[in-house]
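Take a look at this single chain in structure tokens; it is the form predicted on its own.
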Amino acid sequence: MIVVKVGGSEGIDLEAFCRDLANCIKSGVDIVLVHGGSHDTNVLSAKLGKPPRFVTSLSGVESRYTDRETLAIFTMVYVGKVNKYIVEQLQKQGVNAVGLSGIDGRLLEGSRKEFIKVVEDGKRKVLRDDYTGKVEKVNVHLVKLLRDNGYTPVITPPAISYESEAINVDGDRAAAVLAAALGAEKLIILSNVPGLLRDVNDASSLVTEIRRDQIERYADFAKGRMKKKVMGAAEALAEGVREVVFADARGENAVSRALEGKGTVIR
């Protein structure tokens, strides 16, 4: 069984995208997949008067400010738009899937975070009002039960706290949860940049291949969102994941290349 995680950056091709995943899935690939949405969740929200707010952690980590009302438009794309899109995508090329929140039956639980420290304009930064978090239970028993009577799960954040309130989660470390939890064979994430790149203006310095052990050393030349890819690759194979490929979503057959190892493969 393989858990694929498809970014929702610009320039990825989601109709396509869908095509090539159902062929995979109907050639007998088992999969479970995750997405994003986050280039139209900026798009809507500076349409409404709330343009998105990124902040940088101590450790150089970004990520989306997420008060409630930037939560609140992060669920209307996320989960009305982005996963609704995909099932009818996956529905018209005749896989039977079902969208669901991580808030679904409790399907991704965590932690929410009292507080964020962050970096502004050179000053640190208490953030209290924050509602982001990270995925540390999967409802496996729910997964299961759709897999077993033939539905493919679209899974996307928001997750719910052990309080019950909607978290912001990044979606490449839910997904590392998620495969370790499932005991998936392989990690696919897929985002607009053909994989790890050791000079982030070159896409001919793709990494193709790391060891397991090797991760920290080539974590380095990971920049901006590629940062957390690379943090939930090493949590996947921490917790047994046997292989984990970065690929490139963008143009046709994004899935079955990376099934085919374009990209970087960590194992």
Second form
Amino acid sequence: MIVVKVGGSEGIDLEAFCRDLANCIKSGVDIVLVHGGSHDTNVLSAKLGKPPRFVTSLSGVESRYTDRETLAIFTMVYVGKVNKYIVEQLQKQGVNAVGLSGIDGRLLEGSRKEFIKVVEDGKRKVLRDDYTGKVEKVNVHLVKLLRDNGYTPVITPPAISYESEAINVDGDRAAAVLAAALGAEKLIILSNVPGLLRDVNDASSLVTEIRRDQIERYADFAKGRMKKKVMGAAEALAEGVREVVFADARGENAVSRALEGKGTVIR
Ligand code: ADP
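Coords for the form predicted together with adenosine-5'-diphosphate, given the form predicted on its own:
First the chain shown before, then all remaining chains and molecules of the complex.
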């Protein structure tokens, strides 16, 4: 079984992606899909007069500040718009997809951060009222129920906290925890870049292969949001997933190309 994560950044044609994904599933590849929705969330937030606010943790990791209002917009886009669009497209291609957020059936559960320490405009701040956290537990039984009965799960943040609050979690790391919990042999992370690049401005600087014990060395190339993908890859490999692939979600045959190993293969 393979966990595929498709990002929500600009430039990804989800219709083409779903067409290829459906072909792979119909040819017998057993897939659980996880997706994002960051770009659409930024667009809707701005339209609703609440522009997105990104904060940087003291260790330099960027995340979306998610107060209660942002959480509602986040859920509208990830669950309401993107999840249902993907399910619609897969259904159109003859795949019996079921869309679930991490809240449903406590599919993705974890701890909510009580507060976050960030640096903003050069100043250190403590932010409360932030609904973010980290996935630690997966309802494997629920996923199994669906898969055993011929349904393809399409999974998206938010997750649920132990106190039953919806929480914004990083999709790449959620996919990594999910892949490990389900005993997936492979995790494929698709985004709007060809894979891990030595230089983010040079598409020809693709790193094609990384030995799992050398992942730390390559982590320095990853800037911004790519950092979480590398962290997720390391977590998945440490928990028993044999291979992680970073590949391009853009254009035709994105899933097939990644299955052939085009991109950055870590094993
Ligand atoms: P998604 O929303 O598809 O999950 P993100 O936007 O979170 O994807 O992360 C992918 C982005 O990471 C790329 O668009 C790129 O700008 C950035 N990035 C930073 N460093 C690297 C790198 N070394 N290689 C590839 N992408 C990188």
